[in-house]
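Just the one chain here, the form predicted on its own, laid out as structure tokens.
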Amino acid sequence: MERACGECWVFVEHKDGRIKQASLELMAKGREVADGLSRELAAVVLGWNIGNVAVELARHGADKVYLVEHPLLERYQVDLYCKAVSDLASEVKPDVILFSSTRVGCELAPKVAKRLRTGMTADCLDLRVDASRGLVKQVKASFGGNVMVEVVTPFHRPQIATVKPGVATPVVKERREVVVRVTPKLDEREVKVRVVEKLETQKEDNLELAEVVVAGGRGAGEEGFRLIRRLAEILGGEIGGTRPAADEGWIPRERQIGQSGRIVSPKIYISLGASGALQHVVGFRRAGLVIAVNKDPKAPIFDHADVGVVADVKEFLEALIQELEKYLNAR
């Protein structure tokens, strides 16, 4: 698709009438991109009987909301959603389409890109703008996470990217409410998957929203993670960790923080026994106060910490927890 209308789109995910946190964050990042390119920001939301979602999006910076409703879109199905989004994009010709790097976004974005015969950059850690060329610089880690690169799509439109949750803070930015209602052409015969039964899964954690994150690396060891859980419990925080910690099974894979995991931005980030590899650091670079503990004084993690403690993680945690429990018991 060569000619673009000049709109920047954000694909919005929602559940039970509530917009997902990752989409609110992406709306904030989309607003930055749209302003940088002097474009309109449009939210694209799919479903059935979701007018309340469209109204809420106007409060989060959307100049326009494409409300795509059809009974077949009531539940997410990748083929139907892909057809609805790409058909609309073929008609309107947006300049940019952004998806969150969620399960839905990671599945849907490449299929939409393929139908529109354009490129796509996955798992971006930031988006910047080259206003003079009308390009979105899609920033992501590469070469094993050792370098950051900027990817651009200079010859095809739309420019499509998935963006990691946690790279922006949702903002309330009232705009005039312009809702464009769209009824996609979908056919029951296009339904390839039918929901037979819906099972309750584990509740989503609040890692991206946590004000305190206590994270461990390989240096913490299995015993260290027992203490990390206790410290997080005392501080009312969430637990995270590095990829090696997830590989060892000390934390669930979904609590891995970094390039191939989650992006967090707590007020306090406590790193215990992590070396400070770039792949991990990009996951907490927006944190407020960073406290790092490592027995190696030359560990790179100290280059990214506001407070550094050279100590054995287990000994440090035992002493800190003991003092905190004394304090709590004395209250």
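These figures come from a predicted structure and were not determined experimentally. Numbering follows the first chain given and starts at 1. C-alpha atoms forming the largest set that superposes within 1.5 Å between two forms make up the rigid core. Compared with the form predicted together with its partner chain:
- Once you line up the core between these two forms, the Cα of E233 stays within less than 2 Å of where it was.
- Relative to the superposed rigid core, E91 undergoes a CA displacement smaller than 2 Å between these two forms.
- With the core held fixed, the Cα of V152 is displaced between these two forms by less than 2 Å.
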Second form
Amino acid sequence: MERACGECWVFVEHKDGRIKQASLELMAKGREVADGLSRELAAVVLGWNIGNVAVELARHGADKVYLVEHPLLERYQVDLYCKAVSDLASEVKPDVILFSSTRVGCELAPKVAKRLRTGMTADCLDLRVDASRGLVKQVKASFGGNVMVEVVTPFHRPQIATVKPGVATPVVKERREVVVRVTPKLDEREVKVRVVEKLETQKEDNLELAEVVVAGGRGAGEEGFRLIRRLAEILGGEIGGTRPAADEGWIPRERQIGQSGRIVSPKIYISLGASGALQHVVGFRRAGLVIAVNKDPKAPIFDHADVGVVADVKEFLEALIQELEKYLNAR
Amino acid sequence: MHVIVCVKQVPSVEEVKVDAETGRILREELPLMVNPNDRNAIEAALRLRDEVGGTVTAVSMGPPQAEEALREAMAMGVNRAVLISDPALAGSDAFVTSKVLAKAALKLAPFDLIVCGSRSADGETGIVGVQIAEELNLPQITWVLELKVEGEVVRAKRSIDGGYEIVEACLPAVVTVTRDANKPRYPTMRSIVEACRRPIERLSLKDLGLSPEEVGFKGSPTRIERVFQAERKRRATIISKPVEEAAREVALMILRELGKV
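Switch from the form predicted on its own to the form predicted together with its partner chain and print that structure.
What follows is the entire complex, opening with the chain shown before.
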């Protein structure tokens, strides 16, 4: 087995000088793993002129920050980012590298893992530590969320995982900041995929941070989703949905809740017309109060909710909206 | 143009049964099907072929019954089907699978494009496509929604965090397509019957120049240590009242939870 230096790394994403929420959560998870293994936690951040980001990272629990700066890293590009991270990892030999399950993390982590000739686990919902064996137990849902599996990488280093956004809460933990400046060797000719045009259509939504999430399934129907949007508006919440709802185009794919979508932890999660496929259920397990409405009293969703109503989604939503409006208008 | 499309046979995850005692997935009892996302990959490959001409080869790594998945791909319209099957491959993780599929692509070379689904329905890893690209040192374009080939260049619209981008790469390249890329066609009765008569080519480990030690359980860096059922933390209290009353109760509950009453 390759000798590892023992550091636990977190790959940090940022935009416009700000660290992404997913990365802050991952820092919290990384801190747990590093402490469990009695190792140092290092944040790895790539870009150009991003010194302020490095300072911020010490506030979120990093013992060390690898500040990898190069003009070619100003914009994310998978080939160059992979090279910069892999080269640094080959030199420092960290024990663990964690990425967020963002679009960036999902394509960068497997590439880095392959280049370093090691394994990886995608879309982890939790990371546990087996300190006696020095292993990170990577917990993820499998088979459409029907079962959970624990994956380890016993004989290869580093141990690499992507972790789903929404499964940890960021913490503020002041550490002594040690910034290690790294200048990678990069060449523009290594870029294999050229970006012709960027279309930023969606504003970053607040699904992971929302207090209320109103989500619909196939049983809600297109008409139901009109009411779901109205309800979310009244409650100042965000809308979401199941995979079938996204397949039908009733919600944007980015708002799909579940194992292959987003993980949310609102105070209130309202599920309307969803059957309760585990693939979906995994997505709101950390929610506070879960209210489910389905016209089938045997729907599995009721096994995953605190309160259930057996009713037609449209009828119920109309009544609920009326009730809430009555109250809110009376104030 | 020669397009290779990677196809995986997966259990129908809607009907997964787990042994209550051992927590083991009863795979043998599950109906098998083509990984839904791979149908999008097949569809994307077929459309490219129909536009610019050439052939589409479907490749699958799996046990002998994975042949059924390839028959389905043929029924959809792929020209050739290749099955990589060897007992030594059992237990292969994504790292090994991508190595095997990359070797198969080299065996089937020359090719212009490798198309994969963005992720599988069973393992849900989304790793294999990217790692094939890395193994072959080819451009990788993930999360593809639209795909076009013009001369020696592949142009794609892909989903990124917060939007889309249009990218270009030189062929050969590897792309992974999302579920929203297209609506896969249904095979016709006639194409299904015809697909049953056509041969499926086979490749063994030896054909690929791989040793049993490099693949399967032995060659895989990752190990599944434990399979367990996710615990159910809740069991709903059912409000059995007429809709208006139930709605009133739920409304109060929501307002209370939000601290508004």
